[in-house]
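Here we start with a single chain on its own, the form predicted on its own, put down as structure tokens.
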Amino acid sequence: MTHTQWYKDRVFYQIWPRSFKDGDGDGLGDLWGVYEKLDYIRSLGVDGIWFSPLYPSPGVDCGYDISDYMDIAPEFGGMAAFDKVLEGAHARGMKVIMDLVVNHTSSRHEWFQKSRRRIDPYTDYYIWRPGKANGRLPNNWDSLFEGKAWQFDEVRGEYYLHLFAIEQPDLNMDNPLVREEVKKILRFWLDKGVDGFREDVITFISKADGLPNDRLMPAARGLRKYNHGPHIHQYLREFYDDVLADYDCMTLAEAPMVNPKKALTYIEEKPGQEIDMMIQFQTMNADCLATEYVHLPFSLRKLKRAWSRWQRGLEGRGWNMLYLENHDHPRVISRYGSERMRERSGKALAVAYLFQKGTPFIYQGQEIGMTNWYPEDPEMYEDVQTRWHYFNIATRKSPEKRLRRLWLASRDSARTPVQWTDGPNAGFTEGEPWFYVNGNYREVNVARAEADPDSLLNFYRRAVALRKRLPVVRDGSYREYDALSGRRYVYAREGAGQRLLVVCSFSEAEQRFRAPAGFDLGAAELALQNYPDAPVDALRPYECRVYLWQRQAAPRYSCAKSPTTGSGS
């Protein structure tokens, strides 16, 4: 079958069900309440949807422990509500995209319960070691939530590998019969009639030759060893071979620790590709080193580092996943942009983003401009990760220091429920919400947005649509300009007999500003700009503008070609 690439021209809302909306009152956002909100994402200018696990879980890791890879649990409505969203949308014009979670699944899962008795064929579909002399463990690796990487189990009387939650036993990718279970996986859910797949830290299924120690890595021990492990492009390559192939859908896979060299590895588009996008991890760097759990303050340069070297690093030979927020990262307004300014900077961060090249991702809640959460109790957070490094993790410092450190790191954050009115539980259920709703839900919400033309949320919608007219922003190069400002990101996009220059003011403060040379604004039609009007020699607190030239008003340039011209300072 011939692979279109049609994920170049979509933008895609990645849906967190739990949190989404509740549609039948028991306080568990579910499918019913997707399915009331299609043509609100729809509204958006989106014609994609990423949902977040839906498979039958415990729920250690919030759907990230699945214990059914073919069905959908029932809290969530069921695969009916399923197979009836999965129709809404494709009657919509809107791609519907899984979770793939293969590298591990919940211990809970009937294959894990078999192996652990050493049933067949199950008995190797883990990782299982004896442990060393004197009580060591099989290796030095840490787990990325929980202390070490191993568990001991009674049953069995061996270690298994959990590179995530104890509850998340990694699987054995080298046994020929799980790869077999995860491209069975992979064709059910195509043949319903999915288009696609975000793969969980898939650079992890292939794991080092017999698990060496790490030596190297003073924190998160073993990274190094299981992370584009040695066997992962023939998995990978198997699994298209054997399965994608056959099928016009797209891939995205969730890399850690990937530069786009590494990155082109997987993705370079040219025989032999196996994956269609990555999603990497440094343009959440800005305000940290590697986690968000070791903060540092803000760099607006350290952010256009990265996109810049993505921007450049793929140019003509891979395709790029754009994104500011998912479930896995705190809010992106109260990282990177302002609380106190919070719509103008929501609207310099989407400018920002979405006029590059790639495909955007907008996280729900992101549209309306939701922030971090601020709870007085460490025990009122829910996720496995933020709970350990809170009662494990820097306990000599103070209760209060520790607990400030989840404010500005928790993935909880993320995952407050959306805040669709000024009503009762912020309008996402009429029963008991099953988490916390961020207290501002009265200021921030879907109603009020709706009714203010000039909100963040009509914004989103005149961004998505200038986006999707401009036949440059999905072609054309990509240029940065004023690199070395720390309050400005400036960037030009050429082709398609267009041009577009990109400004975006990351302070509170106004400033000079200088178009770069070779770019008359007053020949430039303004074709979005958060401020109603545009001196041209100045830029007012988180303002940001898109200015376009048509081919017979613009004078000869290419990105590629011009000397580098700074702004004013």
Second form
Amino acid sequence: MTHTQWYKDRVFYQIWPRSFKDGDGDGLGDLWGVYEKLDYIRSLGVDGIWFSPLYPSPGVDCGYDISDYMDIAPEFGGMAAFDKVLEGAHARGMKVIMDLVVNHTSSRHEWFQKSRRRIDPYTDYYIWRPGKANGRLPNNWDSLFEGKAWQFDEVRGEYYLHLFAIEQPDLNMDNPLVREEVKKILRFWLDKGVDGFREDVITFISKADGLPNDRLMPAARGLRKYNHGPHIHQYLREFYDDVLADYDCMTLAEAPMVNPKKALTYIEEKPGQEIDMMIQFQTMNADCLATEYVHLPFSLRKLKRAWSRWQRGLEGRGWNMLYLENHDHPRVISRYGSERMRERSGKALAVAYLFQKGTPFIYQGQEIGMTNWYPEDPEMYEDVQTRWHYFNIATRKSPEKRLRRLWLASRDSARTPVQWTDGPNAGFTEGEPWFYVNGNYREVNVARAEADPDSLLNFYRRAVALRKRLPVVRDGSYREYDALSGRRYVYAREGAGQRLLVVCSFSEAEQRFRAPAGFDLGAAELALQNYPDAPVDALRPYECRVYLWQRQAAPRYSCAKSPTTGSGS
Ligand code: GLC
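Same protein, different form: I have the form predicted on its own, so give me the form predicted in complex with ligand GLC.
What follows is the entire complex, opening with the chain shown before.
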């Protein structure tokens, strides 16, 4: 079956189900809530949805610990609700992709329960090892969530590997039977009509033969031995050849520690391509060192370097996935923008990424400018990784310091319920919400944003619509200007008889600005901006502008030098 690459024309919206919208009053977001909001999602101009896990799960890692891959959790509405949502999304022209979490299962999964009892064929479904002499662990790898990566299981009398929580045992992908299970899962959902998968930490599924020790820094020991492991390409290729090739679907791989060169070994558009797009983390590291828990002051230069590296690195060879937020990172306005200039900086951030080349993803709440959450009590945090950090790491630091670290780093900042109204529980539920609502909901909510034509929400709608209207955004080349500026991001897109200049201030102060040589702003259409009045010479705080030149407007077109827009204009 031909893969038509339909994802290249789309904009996706990510739903993290438990906090999106509660439809049945039990305090937990669910598919009935999603169903209610399908028109809202579509109204953003979005035409794709990525669902974080909806499967039955004990919820140790909020659904990323799956106990049944072929069903929908009853608390989310079960399969009946999913079918309705899928049909409703398709009827509105929206594709739907599921989260595929097959590096690990929940420890409650039937496979694990049988594996620990050595019941075939499940005996080798997981990575079991006896301990070493003197009570030492099988190797020195760390779990990314909770201490060491090995847990002793009394029933089996052996250790199992868990790169994440203790209740998330890693599957043994070297076992062909496990790979057959993955293929069954893929087919099951594709036959149901879903359009693709976001593949959770998929570059971790092949572990180095013999599970050798690693010398990487503590807390991430092992990463070099299981990320991009020895059989990763073989396994992904197998999934592609045996299943994905039969459907016009899309795959998006989450890939920690990847650069464009490495990414191309998976996503290069040539025969043998394994994956369509990758979620890279380099653009998430502009205010930290590898993880948000090692905080650094925000550096726009670092962010721009990452953006441009990916734009240039994949040019003509692979396709970018573009994002500012997801359920694993604190809110972007609080990190890279300004809470004081919340909407203004939110608009600049939107423009900064939405006009790059690739497929943009918008995370729930991003479109109304939800910000971080600052609880007073560490016990209010829910996330397994966050709690481990507070209660088990850096415990010699004062509680205040540790709490402030969570404010900057915790994933829970992006997991508070979506703020729909200024009513009780921000309109998220009529029951008792499963999690705390951010205290700013009276000011930051969808209803209020709907009523204001200049809101961030309506700006997102205009930006997405503009993006879709202009072939240059999909196909044009990318060039960055002012690369050394630490206060503004300027880039041009060119092709298809169109030229765009995107200018974004990342500063609360006014700054001088001159258009790069060759861009006659007087001849351009100002297609989008975040100030109500005409631009002045200076760039105002968090001002963003998108200038457009196009061939159709022949008399006004002034960039005839460029090869793609040359003759005939
Ligand atoms: C991915 C998910 C994250 C989850 C982890 C383990 O990084 O995005 O939410 O905790 O994998 O499944």
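Basically, rigid core = biggest C-alpha set you can superpose within 1.5 Å across the two forms. Numbering follows the first chain given and starts at 1. The structure displayed is predicted, hence computed values, not measured ones.
Visitor: Do you see a C-alpha shift of 2 Å or more at Met217 between the two forms, with the core held fixed?
Guide: Shift at Met217: 2 Å or more after core fit.
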